[in-house]
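Shown here is one chain on its own, the form predicted on its own, set out as structure tokens.
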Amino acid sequence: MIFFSIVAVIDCGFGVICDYLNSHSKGGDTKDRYYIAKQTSEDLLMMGSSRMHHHYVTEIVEDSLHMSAYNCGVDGNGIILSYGYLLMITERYKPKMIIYDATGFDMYEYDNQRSLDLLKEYYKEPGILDILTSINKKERIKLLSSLYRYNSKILPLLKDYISSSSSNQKGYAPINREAQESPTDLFVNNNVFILDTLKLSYVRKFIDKCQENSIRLIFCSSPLYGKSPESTYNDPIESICQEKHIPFLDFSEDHEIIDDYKNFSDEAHLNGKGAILFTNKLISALKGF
């Protein structure tokens, strides 16, 4: 019995610790995601993966559509995520629009580990422990010990808190590299893409969410290359759109971006040159609404 009380004593004030460094991180990735979690009251947010992280230029946006913004994109991550992110914010405010990039993530199978990973922490926000039980359903137990939600993330904690140091333009980070040849094509291998029902489900939930709060949603999908036109890629979220009544633009066969492969770092993402020039194009399409 004293054994486990000092095991509850240490988990509970490693969790108090972990809770309060997140909180209170001065820079890199822990305060970037603990902002769109908690802090943003921007007019018009921008969610996804990496492709939104990268390829949507925060300022252009805010300067040509006159209305403030924020980049709520993450590295490898994709619907699931933001539909937590999603309900936390509306809690707190009501965003006038939402732009949201289409990807791989939010429709075909790939590891949802990494959405359970960084939701973890908010478990205890409304609607948040139902995401991470349809990932695991033995995340209702698991989720008990601080230990287990912070797992391998005390480091980062502990140097963000200590650092203030971060290449964010406003949740924008463009990528200073230039790919040096044509990158592989993403397309060339066939590859199959598997339909993941979970994420799908979350693509309806999530638009579903933003009708319920008046918040203007558009749907895109940033140039990828070597995108063919008999590529079938964007349908599952294409249809649902059209089903739903949400705009869907399509940026993926550009070929004023795509046929110059210096406008990527590489296959799957836009260096900061090809980012201000699509963001410049979304504008422009976005004007037209």
Given for the second form:
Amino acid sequence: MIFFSIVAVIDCGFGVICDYLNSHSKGGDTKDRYYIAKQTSEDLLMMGSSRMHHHYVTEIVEDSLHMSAYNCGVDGNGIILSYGYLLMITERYKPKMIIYDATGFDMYEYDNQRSLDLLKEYYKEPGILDILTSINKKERIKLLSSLYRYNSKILPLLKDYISSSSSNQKGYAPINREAQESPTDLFVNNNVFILDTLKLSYVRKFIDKCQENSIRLIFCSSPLYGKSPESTYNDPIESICQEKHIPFLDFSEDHEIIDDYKNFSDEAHLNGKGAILFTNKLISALKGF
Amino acid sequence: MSFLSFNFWLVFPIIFGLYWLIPVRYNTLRKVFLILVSYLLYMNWKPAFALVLLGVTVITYFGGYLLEKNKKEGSRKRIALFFAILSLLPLLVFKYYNFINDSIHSGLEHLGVAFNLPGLNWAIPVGISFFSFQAVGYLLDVYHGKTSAEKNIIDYILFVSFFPQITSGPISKADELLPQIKKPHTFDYEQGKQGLKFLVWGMFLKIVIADRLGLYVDNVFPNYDHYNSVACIVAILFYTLQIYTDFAGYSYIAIGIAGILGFDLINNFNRPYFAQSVSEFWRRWHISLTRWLTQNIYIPLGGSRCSNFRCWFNIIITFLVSGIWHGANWTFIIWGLIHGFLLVFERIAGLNPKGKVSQTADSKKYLKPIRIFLTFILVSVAWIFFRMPTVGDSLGIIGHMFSADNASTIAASGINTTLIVLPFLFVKDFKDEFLSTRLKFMNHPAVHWAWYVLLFVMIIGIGVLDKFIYVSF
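Right, and the form predicted together with the partner chain of this protein, after the form predicted on its own?
Now the full complex is given, and it begins with the chain already shown.
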């Protein structure tokens, strides 16, 4: 009993310290993610996975569209985390426009636990606990512990509290690496991919939330190296967009970009050069709306 | 169900409460309850696996019964052989059928003969190697007259299926566990406290150290040609520590859970990386398997009471079986043979614990760290074959360790935290190995409490939940 009482006291203290470090970070990923969740005020937000984070050059978008913008892409994450961020953002203000980078393979079954990691510390915000429990019902119990909420984050929190360094340009993080040889097509192999119905349900919720708040929403699929023409993985998103009357801009097979592997850093990501090329093409397309 | 799943920790307090609530006089009811729990937890992996477990249990039970009834040596031998093969059959089919089939196919292909049996796409029942060896060990003990055949089927079912040890051992002997099963237990606070200590230390080793090391290892090993030689060497050393903390951690959890329920299981590890020779390493590593192989393979082959050449042969065969037991792949066979040949070399050179050189060296204390270091390096190199999917990959990473090319060293995740937690392992093992009679302040209850609170906090605060390497054996 004494043992667990001491652990409970440490747990509470740990939570208070981590909450403070999280909200007072000076740089790094901690600051960027806290900014997305609690501080953004830009007219245009760009959301999605690493393909958003590394493909959409914020400065070009701002200069061309004459709107303040921020790139909210997060590596290794997707629609579930973005929906969580959207809930917190719309509690504060209503952005004019959101661009969501949704490539079909983001909707395949994969580790949804990842989304938990970045939302756990905000579980008290409206709607966030529902997201967490939709992934794993037992989260409701686990979240009683602050140590669990900030699991494995204490060192990054301390580092980002002390150091103010950041390589991001308003959320955009260019990759300065060029593929040395033609990367292989991610979907040529015979892996069987299964659509994740939970993720697709969050696409619908994301759209509904934007429509409810009168936010102009555009879905976009950025270039992907060597995508075979017969690939159909964008179809589920396209059909949801059609059903909900949301524009879907598909650049995944833009040959001007995908035919040159030097625009890529690996199979799924553009490098800095490719990102500039793509963002300019995106701007041209957006001006049509 | 894995001890590492959150679900297990939700149900375990209920198991604990109900088990101790059953009055001591209803000991049979307690045993039936433990059998029920063991089977339900086991079926949580896949219900059909329970049939294999039950099958092996029934076969060895009747094998033991027939051995006890039959007094003629010739027929006893035939019965022991028949029932041992029969009870090992599921292990052979599930684990080795595809490997044997593929090996024969590729061998014949080289000779220009096209012959292939259909492959099996079955999942391997969890812990099959452990419970099969435990059950066969019992059968052979009955045959050798080391234990009498168990008559009570309930006791025997619990002996084979006891949930703390079923997925990953330790491989208990009948004369260790069956008397404990028969004896009615009353809750012993000291035993429970010791169990909790094992449990916390095991959880710390497994999810704080092993899984954190795994983050680095799993990045580097499959893509070793993208990393420079330093990154590869670090990954190999990390894997050496990962496999120890992973397996020892899970074993300590099993021992801890059994302790909380009033059972003492054999300690499977005794700080193996402080061994001064590979021979000594095997007295400290996976002790219950080494004991099983010694008693059921090495000694029946003649052990060391024969000619030198025959003794070396016996060692090689024993480690070949150890390699095959660990997995159906040439890499495991080579890993076993490396250890076998190292043991033979040590025996020839007198470097084994009973050897002349070793006994002389014991008086020269400065040689001790050198011997520990060399043993650690040899064992680490052998682990490469254990970890890599093919022999080619194993040789590839060894070659890459010595290459001068400047392949990029991509920062592997979690290394900072890893470097912070590793000293906890070193301090604990170093203290237990060399300073157990000194540093008396560390035995003070306040220091003990602080240590275990710190470990518990780190388990929740920086633990990584991942798979258990040894569960696949």
